[in-house]
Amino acid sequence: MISNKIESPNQSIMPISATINDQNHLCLGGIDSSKLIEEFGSPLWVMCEESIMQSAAAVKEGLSAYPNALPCYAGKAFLCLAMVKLIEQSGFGLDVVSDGELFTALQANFPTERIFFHGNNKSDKELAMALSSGVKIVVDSSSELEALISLAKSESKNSEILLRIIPGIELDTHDHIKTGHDTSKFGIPLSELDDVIAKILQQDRVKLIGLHAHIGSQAMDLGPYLESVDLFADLYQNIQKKFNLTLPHLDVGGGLGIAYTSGDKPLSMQNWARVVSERVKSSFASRDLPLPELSVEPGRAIVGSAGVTLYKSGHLKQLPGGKNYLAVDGGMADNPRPITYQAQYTAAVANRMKPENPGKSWSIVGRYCESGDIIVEEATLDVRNGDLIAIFATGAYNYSMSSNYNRTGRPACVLVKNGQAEVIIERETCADLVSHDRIASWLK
């Protein structure tokens, strides 16, 4: 059960359900992490349902004073059939960015009226799938609009759309996760917006319902969001005056950060949602505009802190000069974020949470054939061969970005809640790895 006091899990490195038992072991969802490894194997992704649902509740609490809000979950952070069911139960909408993500949502019978299809290079196949399923489409470019109009006519389908704009607003974050700056690959330049809207208004089957922007990821500051809201209000006012068109929906994006280390100080989800929605109310009211239905789209903030990756420690290597390597049985294939954009994490010895000895500095490295396969550059741990290593805040993008590098299978993922644990993503086997291989006829 979720406690009556709504907290903000994104501000905690560990999941809500994380505890230490009498054996000095990390427990997740009321289950000893060692027992999770015994039953489900290693490496293992563990997702805490309580953290996910509490995060969704926190966002909804922050939006509670806004008269018409539809918070959405950005599925790219972590998506599978079970996650879709949790999002549906939370009352959220769902953002998808590919035919695979949309198919997953449809397989789980998620309400199509609450699905938004994003992406900067949707194929004709994906657009046709979006049209046939009746989801809302977030158009990313004028050329995509042309393709959508053509398909809508040929398929005799109608579509409600939003336009993703480039707001020209930057977050103080890694370059690879900035998306709102003027040279972003995502969105329609503001200089093209009037022409695009004029084109839409000439169409019978495509209806513009709003604008969307997403300024980046792992945000720790409200300022850029408030600046974005004011820009939206100006744009909605100009559209009303120029086209006599009142847009009924506004999507201000997501990107709220989480705590990966003790140095990260993210905003609470309640405060973020409350302040942003209050700014929408004041900005639109000051321009005599009706309040639109408001969407925010957190992804990382919903699932990031809910996830823990469990590894078994392998060989310990102590080099001359004091460099110590702790190798684990996973790495960059199940967590490519450190090698991709120098992401930082917090580690612990899960079977000895309160160290017996002072420990020493270790570089936690993966098993893969890359020098950059480093999960944590420096962690002070009292570790031994065969220990269980927990890496916290791995719920977002680890599974989504994982690979079969070095021909290894992806780990299993289990959902934990109140002493229960069930697999929601099966571990890939060696047989799975060759299941799509084919030998050319002339090689047989």
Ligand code: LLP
Given for the second form:
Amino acid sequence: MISNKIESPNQSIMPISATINDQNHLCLGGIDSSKLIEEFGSPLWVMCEESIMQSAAAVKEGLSAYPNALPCYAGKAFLCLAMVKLIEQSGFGLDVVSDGELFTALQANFPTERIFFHGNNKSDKELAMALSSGVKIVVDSSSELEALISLAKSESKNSEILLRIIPGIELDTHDHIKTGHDTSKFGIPLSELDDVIAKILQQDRVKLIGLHAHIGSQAMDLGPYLESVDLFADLYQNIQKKFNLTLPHLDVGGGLGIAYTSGDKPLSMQNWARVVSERVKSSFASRDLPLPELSVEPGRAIVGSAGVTLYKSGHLKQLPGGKNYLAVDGGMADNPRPITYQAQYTAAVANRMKPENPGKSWSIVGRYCESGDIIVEEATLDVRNGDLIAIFATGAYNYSMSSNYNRTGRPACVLVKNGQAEVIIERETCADLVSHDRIASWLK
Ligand code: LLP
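Switching conditions: you have the form predicted alone, so give me the form predicted in complex with the named molecule.
Below: every chain and molecule of the assembly, starting with the one above.
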């Protein structure tokens, strides 16, 4: 293994199965990366099953001293049928946020009692789908609650729900991925909470089982989680006193960070889950509250470091002023995170892992028609035309946020494990791209 001592996969930039073989090539899941490209084409998303499963195991280990925990995976980070199967095998629950994610889970026969439907603007169609499949619904506003209650009545369905609250807690992360601050678009303001609960108690189709908050993403610090757990304990106590209602479930959200570069030092997943769950124990016990079933819902930390994107380097350009561009055959359409969040990544020449020459400083840029399509601002690489470039830690929010910009098809995604590699998402072809086009009758 290439990585240094780590406690959990999110602390390593590379997947845990990453090795270097005798030819000085990067291997993933026991397979030479150049063989992967030969067989499946370029660019390619590669997912390491071992990293995913060890991540899930690390969260479970952290929760092992908590009597009643249901760790969940936030599907928005990366979801497809094979991923649903892995999550089911891990014993986790699953968060979905759209009809598409729910459909994917149902298609893969994921147990519906372990599915939670999140989202700040679920359509009536999505609410109806959630009701008919019997998944738990995380209600985001009083207006959504009204819509759900009237739908549940008209369709004669019952539902267990959680309420997402705005905890008023700010995470130290990129502004676009903060979600717990006072002015967040997600959740119910605390000032409305009593009224919302009173409304729920006036009917019997929709049953409140707990509260939820997600304070943000790529968190490097435990402090905000502890603050939010204490707030939950206060709220559960108030709810018990005011409504004589003991909520049986608590969902403290996800957000644990991962290492994208050597400067990132995320907490281990065991530590994060252990400290958060211990705080739930102590905070609830000190208020004489019974321990709720506890959910955490990491997304990025489960899949982020499992993913590597392989590209072929194309034309190398050295400008007179000293700027060097290394262009690859993908970019912002398969990884919109640098242009969206100024996210930083780590690159390597996958067919020359140990450089033969000192190398030069390169900007690794994509093939898309936009100056901001830069995958890595500056990397010192010993690179030649036609080399294979690996970008690490691309498992989360790459495929799931990818696009067909410039009318390009998405890469294939392969799952690797112990020398086996299989496609879990097919490459999109040009024919796929036109398959949804229609020519208006007056143009024919
Ligand atoms: N639970 C809820 C309710 C969420 O909204 C999210 C993420 C998660 C769990 C999982 O968070 P994670 O453990 O993955 O940090 N596209 C952005 C990330 C957006 C996260 C949105 N919500 C990025 O690429 O950084």
